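This document opens with one chain alone, in structure tokens, the form predicted on its own.
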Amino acid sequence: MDYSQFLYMKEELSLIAVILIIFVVDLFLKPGKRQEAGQARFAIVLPIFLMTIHTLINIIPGTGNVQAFGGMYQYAPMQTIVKAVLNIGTIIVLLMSSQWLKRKDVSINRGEYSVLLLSTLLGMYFMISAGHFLMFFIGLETASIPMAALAAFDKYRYESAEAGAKYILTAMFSSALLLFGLSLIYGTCGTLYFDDLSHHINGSMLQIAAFVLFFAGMGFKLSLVPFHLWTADVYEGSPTPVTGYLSVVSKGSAAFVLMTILIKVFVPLIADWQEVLFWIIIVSITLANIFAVRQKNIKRLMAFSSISQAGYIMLAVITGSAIGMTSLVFYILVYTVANLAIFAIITVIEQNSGKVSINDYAGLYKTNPKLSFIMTLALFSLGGIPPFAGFFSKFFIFMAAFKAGFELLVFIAVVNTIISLYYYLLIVKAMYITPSDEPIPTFKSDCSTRVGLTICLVGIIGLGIASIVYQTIYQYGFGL
């Protein structure tokens, strides 16, 4: 065996090193010292520092596509970009978790929280770089099982334990369906290598059934209708930082992997899976927006918002093109900074006031104007209002789908954007217009949360400006 092949996995090896360092440091910290302020800061800052270093040393893509271990591991420059986006999302989640981790009932498990969080990220790395369905499934389970522990991490709250139970049960059934689909693929094709499967897919009934089972398992990870029923309950019951991680990092990796597999493996069935996606996108966007309007709990509203956003992401997937892949990655990046900004604010408000209802946000502008301002910008970005980054991410997605011939689908998506803007503006209305006799009191966010919100704010505005510059240069050329 040529051990030099491991050098192709530098991103995975680097992340494993980060996990091991955090694990060993947490293992040797004396329990009596964990409650000390200095030890607490160290346990929170160390994962953020290590993840930042890990991201910086792996942020530059390599040149060309390579394979290792007989094709089970594959590398392409786009994968480095996707992993960097997931790293940024994870760092923001770690930043927004700091105040919650200082609580006495969860502080003893700070190290376990970071290890579980980064273990799920490692599983997503393996999914993204998989060239074989066995490696893909190992990565999928590595990402899913620790996620159930994270959902139930706030173990003294009944809702958190319930969220963990619901997630692991639904994840188990979805993984069983997906694994059954993979067994049918192997039975009909005799291989599980992505590069070989496209030559054996011929559209037989067993292969169609295999695709349906595979897509059902991936639909659960993406919270697409009708595989979404777990989403609202798990999002509401999980600790809010975990909810933010579920809604962004987990969803972004699953979307990229799904598009990669559809293009590499199921390309002979492109007409079939495009028709399936066509109806799944319509139902996901429409039903999610309708149910979001009815929500009073802001975490449940954001759960249905994430289902709707997954439908928009699938607009890039359905194109099956290079421009669709680029639009998908940019959409995930914009969605990451906008959505995590909202969840960071929800987290800090929940920790300081215990309130999670939309009505509780009435009068927030008077007591906490900065948080209200950032929340408004993030909601405008999710709603697709120019000149924020969310407008351009949706524009690129719509343009890719329109060029692929899905004009009707783009029209339906644009109409649903108006509906989504309505329930986003309900939160803005509560903060700025709705009066309240008992508004959320004035408080100061912790330093880590402020850093995380600053990153998100720079992303929302900076990516919007960069998109304007790109569009201007692309359209007019300026002699370039």
Second form
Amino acid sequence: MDYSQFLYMKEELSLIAVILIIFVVDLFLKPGKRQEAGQARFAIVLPIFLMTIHTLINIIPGTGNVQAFGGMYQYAPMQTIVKAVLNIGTIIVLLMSSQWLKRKDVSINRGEYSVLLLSTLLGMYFMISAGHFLMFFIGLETASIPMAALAAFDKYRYESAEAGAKYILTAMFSSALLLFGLSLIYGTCGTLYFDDLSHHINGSMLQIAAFVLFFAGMGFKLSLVPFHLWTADVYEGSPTPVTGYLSVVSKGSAAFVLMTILIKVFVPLIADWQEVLFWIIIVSITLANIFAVRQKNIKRLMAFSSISQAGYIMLAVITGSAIGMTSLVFYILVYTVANLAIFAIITVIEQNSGKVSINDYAGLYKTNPKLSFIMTLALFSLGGIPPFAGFFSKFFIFMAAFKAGFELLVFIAVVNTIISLYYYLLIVKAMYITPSDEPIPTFKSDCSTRVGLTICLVGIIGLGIASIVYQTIYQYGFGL
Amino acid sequence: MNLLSIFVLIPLLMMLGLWISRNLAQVRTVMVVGASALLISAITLTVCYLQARSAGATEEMLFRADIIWYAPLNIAYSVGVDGISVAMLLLSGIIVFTGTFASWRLKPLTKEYFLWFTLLSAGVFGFFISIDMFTMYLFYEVALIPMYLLIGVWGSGRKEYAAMKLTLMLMGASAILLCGILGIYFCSGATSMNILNIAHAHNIAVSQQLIWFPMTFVGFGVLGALFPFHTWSPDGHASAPTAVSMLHAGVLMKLGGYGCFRIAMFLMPQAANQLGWIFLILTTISVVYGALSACVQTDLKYINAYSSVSHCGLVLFAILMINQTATTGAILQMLSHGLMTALFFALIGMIYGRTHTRDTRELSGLMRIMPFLGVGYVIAGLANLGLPGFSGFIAEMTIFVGSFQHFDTFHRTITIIACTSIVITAVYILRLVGKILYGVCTNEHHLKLTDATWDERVAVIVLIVCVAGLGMAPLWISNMISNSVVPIVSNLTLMH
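Same protein, different condition: the form predicted on its own was shown, now please give the form predicted in complex with its partner chain.
Starting with the chain above, the whole complex follows.
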């Protein structure tokens, strides 16, 4: 056996190293009386520090497409970029969870939190780099099972336990569907290698059924309508940093993988899957937006917002083109910084005052001007308002879809941005305009949250104006 | 460094300055310095432009600069100006300058107010200098969104409703506009989003133009108060704080007319000729209906807002006439309406700041109590109804002369119908002036009120000088505009 093949997996290997270090170090960090504060700080900073190093040493994409282990593992330079985007998201999530991790009942599980979080990330890595459906499936499961534990992390809170149960049930159900689809594919084609499959897929009824089952399984992960029913409850119940992670990193990786598989494997069925996606996009964006308008709890609102954002992401997937792929990755990056900024702010407010309803945000500007300012910019970015990055990412996605000939779809999506703008503005209105008798008191968020918010703010303002980010992604857009 | 980029750079520096300023004095200093710099740059640009033209520069756009921004998507930051944009930049410079003084004493959250105000003006300036559709659209939206907070936080009356309605209607329109822009770009097969390249290529098939022209025209037209999409305007203007009303009616609504002309009609001439009649009917309704609605309002700001609908309708009406005289008139009307409506809103804001009511039924005899504001109001009113010697007369005269150059019955009939707005305007303006300024003051609280302060005087005097100056010496600017209108109008008539 050629052991040098392992070098192609350097990203996965370094992440495994990070996980192991954290795991081992955590064993020696016993909650003693004396150095508790110092140890707590160390336990929080260590994963962030290691992840930063991990991101930095793996940030430069390789030169060409490589296959290892007989095609089970496939590498393309674009994957490095996607993994870097996921890393950035994870780092921000780790930064924003620090305040929550200092809470008494959670603090003893600090180590598990990082390990579980990074395990899901590892699963996503394998999912992204898979060259075979079995590998893909293992990655998918590694990414979803620890997620259920994370959703139930506040185990003494009823909603959190419920969220964990709901997540694991839907995840298992969708995995079963997906697995059934895969077995049908194996039955008709006799192989599960991505490279071979595209020659065997010919559009027979069984294969279309297989595709539908596969897509339904992915639809659950991406929380597209009509597979979205778990989303709002899980988002509401999970600890807020986990919700942020779920809405951004988990969703982003699933969207990217879906697009690569659709292009690589199901390319003979392109007309069929475009038809399916066409309707899914319309329904996802429209229904989610309409439901979001009625929400009172900000986490539920963000849940529906993330469903509609997934619809926008699918707009890039439906193009099936390199420019669509570029727009997709750029969109995920921009969406990551904006959405995580919002979840970071929700987290600190929840930790400091326990309030999560939109009405409680009334008068926030008077007491916490900086937080509400960043929140406003992040909401504007999500709503696609220039000069913030969200405008650029939306525009590019629309451009890609328009170029692929989906004019009507773009029109519907664009009109929907107005509905989404409405409910984003409701939050802005609460913070700036609505007077309040008992606003959220003034507080100072902790250092690492502030670092996280700064990263997000730089991203929200800079990613669109500095075209270099998009162009870097574009360079590797064809490498599929 | 391109001369034109200064117009975007100054607001950005102003925002930076506002961000770091610590107290009211510093905020005011930053605003005055920045607004003056913008005004001076606008005047300098006008002088440079006229010199370059008289020195024989014949290109369509001067002071061009192209910086590739997103190479894979053919998006560039392209700037350039012709006479029309120079006139608009000058207008914006004046309004931003006077608007700063009109909001001199605004409270609370002065710093944040000016931050959003400056962002809005950055959008406006950026829009007028851009000739790339992407950057144009970007600046267009930058100019729209601050309105939500400016009205919502600092407004009066039903401000939350008005702010949401205005934002959603305008953003909805810009959503349609986005589709229109993408349609134009992809159907033209152009390799850049530059307006000039697309216009000169003449590549868009007529069947495609018929789809994208209405979208683009309506998209911009909503901001230009096109009937029946004008309903955001009265509510928005009535609730907005003074300087925001000024900037909005004075400059922002011009973005609509300018965009209709520069993008919708210039790039899709055949569709403009074929579908023009539909929009001509709608704009005629805007003109007459706006004026009639103004007659029955009792809130000073509502009167002026409907009057703006009528006058901005006239702008769209004139550009749809597709000839040089009428189009020149349209641009003059944009200038003239921008100045006098800003003057009007400034004065209404100052009166409201003292009397705390804008209801005409409760106001009377103000001329004796605040003579400076009263005289200013009379002048604004006379300019509005088109008295010779003021800018309104020049603009409307040019428009109607141009419109009447069409020989067919349809154009002549609607021109005559639109002309009635002049009479209706005279009715509501004169009645209003008579009611609130003259007569006996019935409210004793009003007797103790004071006249304008120095900052208010600066704003009012600058605007009056501009309105009168444009009315007395219109030729230099109308020639500048008229020369720039020629290539666009000839493009439109050739395609007839």
